[in-house]
Structure formats: C-alpha cells, structure tokens
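First comes one chain, alone, set out as structure tokens in the form predicted alone.
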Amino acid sequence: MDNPTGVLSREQKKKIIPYLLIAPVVIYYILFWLLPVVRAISGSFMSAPADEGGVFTFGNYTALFKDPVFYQALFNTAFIVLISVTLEFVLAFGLALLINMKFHGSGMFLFLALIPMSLPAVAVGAMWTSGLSTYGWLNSFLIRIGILNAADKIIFLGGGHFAKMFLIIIVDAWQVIPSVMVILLSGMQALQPEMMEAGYVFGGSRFKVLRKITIPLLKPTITTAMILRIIAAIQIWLIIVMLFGYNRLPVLLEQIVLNVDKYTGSEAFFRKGMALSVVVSLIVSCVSFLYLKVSGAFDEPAGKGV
C-alpha cells in the first residue's frame, strides 16, 4: 500500500538503516580503491602520450613480457614465496604449540617473540643492513663471543644469487613468524580442550591427536594465515632494496616501484609499471583462489543440503 504522506514507516526505516550504516564504507572503497584500480587497469592499456597520443595499445604488456628482468623477478618472487611461507608456517606452528602449553614464563616468551612483528619494514631493513655489513654489529658480536677472530669477517651480503635469496628469507622470517604464530595461537586457544582429551582417552598419541584432531579443527585458521602470508610474501621488496639496492635481486613489487617511481620523466616506464601492477594483482588473486580451492574452502560442509 502506498504511503500518501511521504513519511517513512518504522518498518521502512529498519530496512534503510543498515544501508545508511555501510554507505560511508562503500563510498570510501569506491573513491580510494575501486577508482584507482579502474584507472590503473585502463592506464596500463594506454600508450605513452609522447609516442602515440595516449591511444589504446597492448604495447605496455608486450614490452613487459619481452623484458628478461620480468621473468627473473617472477622466478625470484616465486622462490621466496615457496620457501619462506613453508619455513615460516612450520616454525610458527611449532612456536604456537609451545606457547599454547602455557608453561611457566610463556607470557614473557610470547612478548619477546612479538617484538619483531611490531617493527616497520624500514626499521627492519635498516637494522639488518647495519648488522649484515662487513663491519656491522653481527660480525662484531661473533668476534666478541669468540666465534670469529678479529681479522676474520663474514661477508654476508657478498654471496651468490641463491645465497642472497636465502638471506632475504631468513630476515623476512625473523619479522613475519610472530604474526603467523599469533593467528595460529588464537585458533588453538579457541579449540575445545575436551576434543583433544577425548583423543587421548581413546589411546591416541600426542602426534596422532595433533594430526587427526588439532590440525583439521584449525583448518580455517591455517587457511587464513597462509593466504595472508602468501600475499605478504609476494609483496616483499623494501628489505631487498635496503640490503642490496635496486635490480640486484629483482622481485615483482620492486620492479613496479622501479618503473613507476625511480625511472622518472619517462611515461613509457610509468605505463609499463602500471601493466606490471595489474599482472601482480592477477597473480595474487589467482594464487589466493588456488590455495582456497586446494584447501577445500569452497567445499560444501558435510550434511548441508541433505
């Protein structure tokens, strides 16, 4: 029935209020996320104005896929993601299990373990740049405790290609493991202890209870932690640049910064950087979707629809 007075009824107000509450968030995402994304995608298909007047072209992507540095950056990023995510999950899961035992001093141990997570990437890069240099604090510490002689110094930053990547993985793991550990620990503390106790009652060993009960119950938490970690690992670049400089150990995000910000004055490099940003976004989306698919996040819960 129409409302001739034009005044909203109580039921109509109840239906409108949720939309009014989410409206600021929707407007924010449209202005500061959706519009920049649309502009980046459209800009990646535009030629440099100095060359062709800004017409539609695939030239930016052609130049990107013909660049050998792109494939090197793709390989380096994939290698770092694969090794670092695996290493960090295993260590973070072990630390979460240890802290979840609530031994004497576990609170202080958790506090100390969280310190690296609180440091910004710039601070971590500066700290390890000074520590890993030839006359840095790490060599000084090893000399002070007697592991090295005063005349002997380890050239941490002078290794080969894979040595540099493993060094980045170690530094990144030092900072990131606490954040993964916190996510896993929160999931463990939300579990009902009766479920694990039932496993022990029926003769299960500690390892069998962990494998058959704890890990399956933690599956949503593990999925969340792994997706966040994979996305963050793909985006690593600042620590690499601070330790080795640009193009010494190319990764995908570093190449975006290099083309967009460092090669100033060249519209062609800027457009190439926009094309690379679109490619990286697609890679992140595909990797996240693939992990969700493999982990069974899209599977229909048992018993639903019966």
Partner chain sequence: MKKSILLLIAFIFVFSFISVGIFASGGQEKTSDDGPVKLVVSSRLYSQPGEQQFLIDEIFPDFEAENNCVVMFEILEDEPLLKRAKFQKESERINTDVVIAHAGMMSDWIDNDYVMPLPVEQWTDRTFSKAFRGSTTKDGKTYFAPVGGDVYLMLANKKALPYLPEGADINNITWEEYIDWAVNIASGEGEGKCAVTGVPQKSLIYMYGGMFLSYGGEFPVINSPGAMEAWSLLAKMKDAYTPTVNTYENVSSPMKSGEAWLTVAHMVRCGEVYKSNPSGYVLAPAPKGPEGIGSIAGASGFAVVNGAPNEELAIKFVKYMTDPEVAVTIARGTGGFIPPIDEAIEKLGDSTEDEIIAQGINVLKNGVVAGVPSSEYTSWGAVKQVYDDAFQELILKKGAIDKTYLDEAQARIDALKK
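Positions refer to the first chain, counted from 1. Whichever C-alpha set is largest while still superposing within 1.5 Å between the two forms counts as the rigid core. Worth saying up front: this structure is predicted, and the values here are computed from it rather than measured. Compared with the form predicted together with the partner chain:
After superposition on the rigid core, the Cα of residue 16 moves by 2 Å or more between these two forms.
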Given for the second form:
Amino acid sequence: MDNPTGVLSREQKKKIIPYLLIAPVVIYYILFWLLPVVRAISGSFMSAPADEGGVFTFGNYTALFKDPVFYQALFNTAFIVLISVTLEFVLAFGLALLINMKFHGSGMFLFLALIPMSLPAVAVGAMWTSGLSTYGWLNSFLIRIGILNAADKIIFLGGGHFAKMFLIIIVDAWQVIPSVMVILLSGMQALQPEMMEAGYVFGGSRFKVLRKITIPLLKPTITTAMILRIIAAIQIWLIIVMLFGYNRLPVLLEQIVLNVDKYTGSEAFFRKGMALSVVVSLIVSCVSFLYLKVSGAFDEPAGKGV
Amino acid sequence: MKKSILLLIAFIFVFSFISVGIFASGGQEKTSDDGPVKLVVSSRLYSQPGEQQFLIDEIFPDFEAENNCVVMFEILEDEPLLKRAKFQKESERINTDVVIAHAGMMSDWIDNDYVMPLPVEQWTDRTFSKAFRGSTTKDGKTYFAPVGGDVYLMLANKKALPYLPEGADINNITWEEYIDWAVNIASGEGEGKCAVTGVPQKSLIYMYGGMFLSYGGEFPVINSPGAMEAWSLLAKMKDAYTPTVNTYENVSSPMKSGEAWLTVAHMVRCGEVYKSNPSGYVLAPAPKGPEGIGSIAGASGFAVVNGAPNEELAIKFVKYMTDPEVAVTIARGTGGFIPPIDEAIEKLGDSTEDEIIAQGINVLKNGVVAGVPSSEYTSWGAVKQVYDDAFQELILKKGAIDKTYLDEAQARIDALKK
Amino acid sequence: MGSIRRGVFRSVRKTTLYIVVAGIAMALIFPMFFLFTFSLMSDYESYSEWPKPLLPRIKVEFRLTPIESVDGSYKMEIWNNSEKGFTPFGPEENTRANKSLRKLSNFIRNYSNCFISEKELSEIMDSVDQNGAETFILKKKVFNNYTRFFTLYSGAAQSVLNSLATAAMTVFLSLSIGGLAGYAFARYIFKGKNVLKLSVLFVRMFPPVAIALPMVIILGKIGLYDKPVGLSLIYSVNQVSLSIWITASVFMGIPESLEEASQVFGASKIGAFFRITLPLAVPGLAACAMYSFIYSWNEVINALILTQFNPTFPVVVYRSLLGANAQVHLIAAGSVAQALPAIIFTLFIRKYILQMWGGVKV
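What would the structure be for the form predicted together with the partner chain, given that what you showed me was the form predicted alone?
Below, the chain from earlier opens the complete complex, with every other chain and molecule after it.
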C-alpha cells in the first residue's frame, strides 16, 4: 500500500473509500431487493404476465383512481399520519429528555418504556382486542375501580369514523413512541454535556438551552427519527385490520394487502394492488423528500455536525 | 476499555449463534436423505392440538406401516399455504406432497396448476357428497377430495330464552321468529345481543347465503326474490345486533363473554362455545324458511401437489384418508366436522355422541344445502366483500332495504364471474 | 432561609419528577399487565365473569349437588365472583360411570385449570350422597397455559435456537454493512451522496407486502429454503436501511475533531475510530441492534413461507394459536412466551442505550 508507484494516489484513495464502504449495501440490495421491485413496477403497467399475452396498459392505474375507496384510504392515511407523527414526536422527545436526566431508576424506566416496541403483533392484537371490546378488560377495570357503572360501559370500537381513527392513533402511539424515543435518546447520549453546561454558565434558562443548544445539536438525529417515523406511519395497517378488519377504515397499505392477498386469483385486483404499491411508494418518497428538503438535511456538511 | 471488552463478548456471542444456525440447518438436511420416505402434508384443518395428536397416534400409523413412510403433518392457514405453493413452484423446490385447503380457496389452487387431478373414478367404494362438487372439480376432473364438511347452526345463551317469541320452538324455529327473538332481546336488555361475523372477508356471506337458500334463493345471488324477502326481514335487525358487531372476526369470543346471546354460525364456532359451558347454551339447527333449513356447506379438501416428490404415495394417502371407514374414525376422534362422504355419514348414522356433528348431519341431510361455488368467480374474496358492504350499508347504516343498491351489488358479483 | 427554601423547592421538583415518571410507567405497563393476567387465567375466568377479574385466581371453589329428579346423577357448579354465587359448570348431568367421570375430570382440567382425578370425584359423590351437597376447593395450576404450550410442541426448544440464530445474523448483517455505509455517509463528501442516501431510504418506502413473495422466491432459487441464513437475509433488507440512517446520524453527532485530535497524538485513523468514535456511537449501534433483533424475533409472515421443518419460534407460536380460537388466555400465554426473549434482550441492551457513566471525556 505504501508503494509510491501505487496505482492510486492518496487523494484518489480518499475519494474511493466512501464508495467502498457503501458497496456491500448496494450489492446486497441489487441482489435481493431491486429485481422484485422492478418487477412490481413493470407489473403494474401490464394487463397480465408477458408470457400470457399481457400488454402495456395504464388500466390498472385508471381502475385505481376511479375507485372511491382509494381516496378514502388516502384521506384516512393522511389524517392518521399527520396527527400521530406530531403526537408521537412530542411525547417521545419529552420521554427521551426525561430519561436522559439520568435520575435514580432511569435505567429501569427505560426498560419499561422499551417493552411495548418489543411486543410481537400477536400480543398487541390480543391485548387491544381483548381490552377494547365492550366486555373487555378496559371496561372491567373502569367498573371495578368505580369510575363507571356496570350499565354504562363504553363502546370503544363502535365509534364513528373519526373516533376510530383517534383510537388507532392512541393504540399505535402506545407501541411506537419507544422506537422514536430510542433514536432521540441515542442521539442525546452522543452529545457532549459540556455544550449544555456552557449554555447554563452563560445564564441560559433550561428551555433556552434546550431550544438553542440541544435541539440544533440533535438535528441529524431528529431528522432521522422523524423521517423513519413518517415512512412507517404512512405504512400503518396491521393494527387497523386487527381491530376493525379490512375495508372498515381503509388505509393505503391495507388496501394493497386486500388486493394482493385477499382478492386472490384475480389478475385485475393483483395488478391494481401493484399499481397502488407504486403510488404509495411515490407518495412516501415525495413526503420524505419534502421533509428532508425543508429540514435542510441535504445541506448538512459531512462530519461537521457540531 | 471495559466497553470494548463487552463489545468483543457481544460479537463472540453473535458469531457463535451464526455458526449454530448454519450447523443446525445443515444437520437437519443430512438426516433427510436416509430412512423411510417422508410424506409432507400441509393442512388448514385439524389445527387443534388434540386433533393433530389423534391423527398422529391413531390414523397415520397404519398407513405408515403399510407404505414404509413417515407422515409429516403441519398446519398453516389457507393464505400462507397458497403463498408457499407459489413460492415452491416458482423456485422449483416443491417438497410438499399433500395439501388440505378450504373450499373457498380451491379455485386458486386449481387455476394455478398447483394441484393435480385425482383418480377418484377408480375409488368405487365411496361417494363424495354432491354439495361440494362446485369447488372440488373443474372441467369434469376432480382435484380435491372433500374432508371436514361443515354447516351452519344456531346457538343461544340460556339467558336469552325468556325473550323467545310465544309459540316458537327452538329446534324448529323460523327466521321470522328468530328475528323477532333478537329484536325482543334488544328492546328488553337495552342493547343488541345478536352476533354475526361482521368483519369483511370472513363468513358473513355464508350466514346470509344460507338464509337466502331457505327462502328459495340461490347462492350467491344477492337480489333474487327469495333473497329480497330475507333482506326485508333482516332490515329489522339494525339494532338487534350488538353495537360492535362489525368488529367480530368470529362469533365465539362475544358469545363466550356474554357480549352476544344469539347467533347462527359455523358449527365449529358454535361447538367451541357450547363445549366450554354445555349447561349455559342451547344448540339447535339453523332457523328455517318456506323452503326448509337453508345452509351453505363448507368443506376442506385433500389434494396432491403438482410435482410432489412422492406423487404415488400422496395419492395413496388421500385414498386412505377418504376411505369411509377411516373417515368415520377421524370424524369421531376430531371435533366438530362432518365427513363429506355419503357412506361415512351413513355409517356414522345416529350413533354419534357428539351433539354438534349430529345436528350438522341433520342439516346436511334434510336441509337446502349449497356448496361454495368459488371456482366460478375470478376472486371469491371480492364476492365476499359485496356481501360485507351490503351488510354495512343496508343493515347497520340504513336499516332499510334498497332494491337498486342490491341490483348494483349483483352486477358487481356478475362482473366477477369467469 | 434561602438554602432551606431551595431544599424544599428541590424536593418538590424531585417528587413531581417521580410522580410523572410513575404515571408514564403505569400507562406503559397497564395493557401489558392485563395481557399477563389473562395468560394466567383459565377459560372460565377469562370469559364467564363480568366485570372481568383484575387478578388471576389461585384457588377455585366448586360445589357438587345431587339432581333430585334423576337418581345417582349430580350437577357440578363453580363459584362465580361477579355473580357472588355458584353457577353451573361442565356437563349437565354427571354420573359415576367411568366415561362420565372422565369427561367431568377433563372438563375441569380444560376449563378451570384445576386438576382432580376421577377417583377423587367419585369419592366426593359418595359424600354428597351422605350430606346432600359438597363444596370443595381446588388449587389452580397458575402456569398451566404455559406448560400446556411447551409440552404440546416438542419442537419449541429447537425453534428458539433457530430464532436466536436468525436474529443474531440479522443484527450482525445490519450493523456491519449498515454501519460501514452509515459512517461513509456521515464522514465523507462524495458525488451522488444525497441520491444514494435517499435510495437507501427508498427501500423502506416501497410497501414490503408487494414484494415479499418475489423476494422469498429469489432466496428459494439460491437454495436458502428452511434455513436461518435465508431468513436473516430477508429480514435485513429493511433493517440495513434503518441502521444506515441511525448510524449516520449518530456519527454525524460525534465531532470529527475528536478523531483528528487523537490522530495528532499518533493514533492511526482506524485506531482513532475504534478508540474514540465507536465508543461514543455505542448507544446508536445498540439501538440499531435492538431494532434488528426485535424485528427478526417477531417476524412471522415471511417465516411461514420460508420455513417448514426448521420453523422459527414465532411460527411455532402461530401454529399453536391457530387452534386457540376464542381462547384469549391461551393466546395471551403464547404471545407472552414469544415476547419474553425480546424483552430480555432489551433489558440487556438498554445499558448501552443509556450510558449511565455519561459521555466519554476527551
């Protein structure tokens, strides 16, 4: 390597290093991920598989855009994402700050806060369906501690459209707040306490230090936490299906699953599902791009986070 | 320094597990080459642990001894079963020999060539019940040998009995009386107590379809004169269903917890509830209409996978399992299903202790029964959805019947026809 | 005076802090507490009482009474807490016939998690003949739902190993190749960086349900069917992209000047990375490891298709719960059993997420 007549100069080597570091990921994704995605995208523009006489068509997309359920799903998803991401971020940030105070017992508290995110879907489903049903444990608890009369149980699952959405937002928040919190917390850990101390020394109030020092320092982490959360929130579906079933509170991902996995056997539904997948990924990437642009993540100087 | 040591330990830990993983799977593969032939059976049926144990202890050994093989039995739901078939076919690594699929999914298996025709005409000692031909056959060839037939029964909590309309006999109840009963309960208790599987993509279509049959309708026509008569009765049920009926995936949970008191449901679901407290519930045949008791008969079916590693053995296995004698033993040993083989039903006769099977056979013999014609439609799931939408729109939302809505619904069903 | 006031103020603040913490902890634990309670209940407890009990019972009270109209037959009853009385339980009529005794004994075992032999039952019937009615208390097997689960599924232990192997490989894969790329994104400026970084994110954007099956088919063609390696390759697709973003953001938060400083003191670039940057990044890496582990441990949809005789633990739980329709106590036990290893893992990893010893002093 230290051969002066080496093929690469030091400058060139420095240029190549990042590509070398990223290469394994790129190879891995090309092998396992790219082909299915390309197939799904091209499949959404075909009427049937090519070897069965399929031709190029926009039919799958027009069928999708003519479907009123698609617009309901779009609205519901947007509504849920907007509220849940805001709510989850605020609560997760508060929780992370709280834990980062490193009070006596904060380690235990962190552990408790992490449990919801480590639960499998079957546990979450069992927990909430048995809890929120009219004769479930939530009503039982409220009656037993005397808040409710046995006669006026709350019918949690029987609410209207927006009641259902808020229920989903709460249940979802319960599970995903920890995952947002962990990213923020791990970012806070890497910060140098001296920075904040300096803020206090110069007479900053707690809130001012938070706003002027902590948050700007945390910006890359916040961006990451938010972008990952937004992407995941747009793809919410399983908990909705577990509580309300398919098609009762349509959201985008649930409609894909419905078309691809439930309406099996029909080429038209399958391809509509593929078209919807493409549309969803476009929506997600537009939202993420906008978010990253607005938050200024693209102009971040490399390695100069401080 | 402490941290890097811990990190090192963590990495050793990870590596040891990686090697465990590779060796564990490697070891398994070696053993599969020698010893008796493994016949892989993947099934949606017999998911109760006791049922599997019964098959492994009492049914498989004879077959295994005769053919020097081992039956590997595993259970899965219909959907992953079908996905795995696709996966195995496309990656050209088929290792499943026999599948048991539900009638509603059989067309998917047949249309995609995942399964092969069975030589049923050679099996002269058995007659598969006619009700299931619509789903098990295609173009005159039989692909599935039916097993585990089911019909719909009525189940009531004993607390509901005081509300039974005067003159009604539970074991011979009409749909009018049933609906009056449900309405009585609702007005008496202040909340609806009747249950159906209100969540889409489940069995609502069969519950309502059975009722339409008893009014002279045909399955799955949603707006036939008989069906219209049934709909106009059902419209009274708006508040007779429980407030959260459209979140029920199955009726057994609400029936067990006392949230619901009355239902007409799949016999296995009824059985689960009834068996959990025999002195708390009444089990009866489904209500009847002018044409008698109507019920959709579902079934699962055995099929041999196209390209199965042990094709001949697999066919032998299906033949063995659907032998009337064996079918009777299976029906007695596993809970809640009717053997859909005429000779087996005869042999089972009235000797059955199991009240649920006895009621089911009664409906199958004396009722107006239709199978699931899933093979006539491109997507049976989409047909189900039409019924689910109509239920939501007409019963739960409006509580009134809308002829134009139902005509449009029928047009949607017709559009799905092959 | 001032110091006392400050002391009071501080203790008030401390108390408020702990009240807030306790409140949040309650809200977090509350639903899980009920899930756990259900897992310790019998079928009868979890369905036949309203309002539902908040704690599982340890002892169950039964009563056996003769049926007047039919000679030699008895009625079994069980104590119902919410109705404050005995309610019918089991078959409507029980006799001394062996079959009937066995049915009753099985019923008591299956629906109340209590054990009583046929002989004991017939002895109780004897004393009912003498005394009119007999009340007796049985001890409930509290962990019956769990033992039932592990005795029925003999492959459960092997499947736990398979799951652990899969999870370990997923963690390794996503941390190693993800971490490398994350470091590159954080430390270097190069052409196409933003495009690459976004495309990595795009992997998470494309709905996985639409491509899961084709992805699995590729693996099948390579021959990675029914092997933990194959599963972890599928699971890592999502996790690598997550790890890249998390590690990149964490590395960005660590000033490069720290590395440069140590290089001034003679450390090599790689040495500086391992001595300075990596320890600071441990919380972020731990978080990534936790995400990968939990995802891999809980995944079931792909595992159902990609495994057959070497199932992962969630697949075993899934199969066992297929037959547990409307038996919420069994579902609860299965899901708690499945969640436990992941919870233990978080207990272990939380130390690295929250570094109690504070940031590394330079």
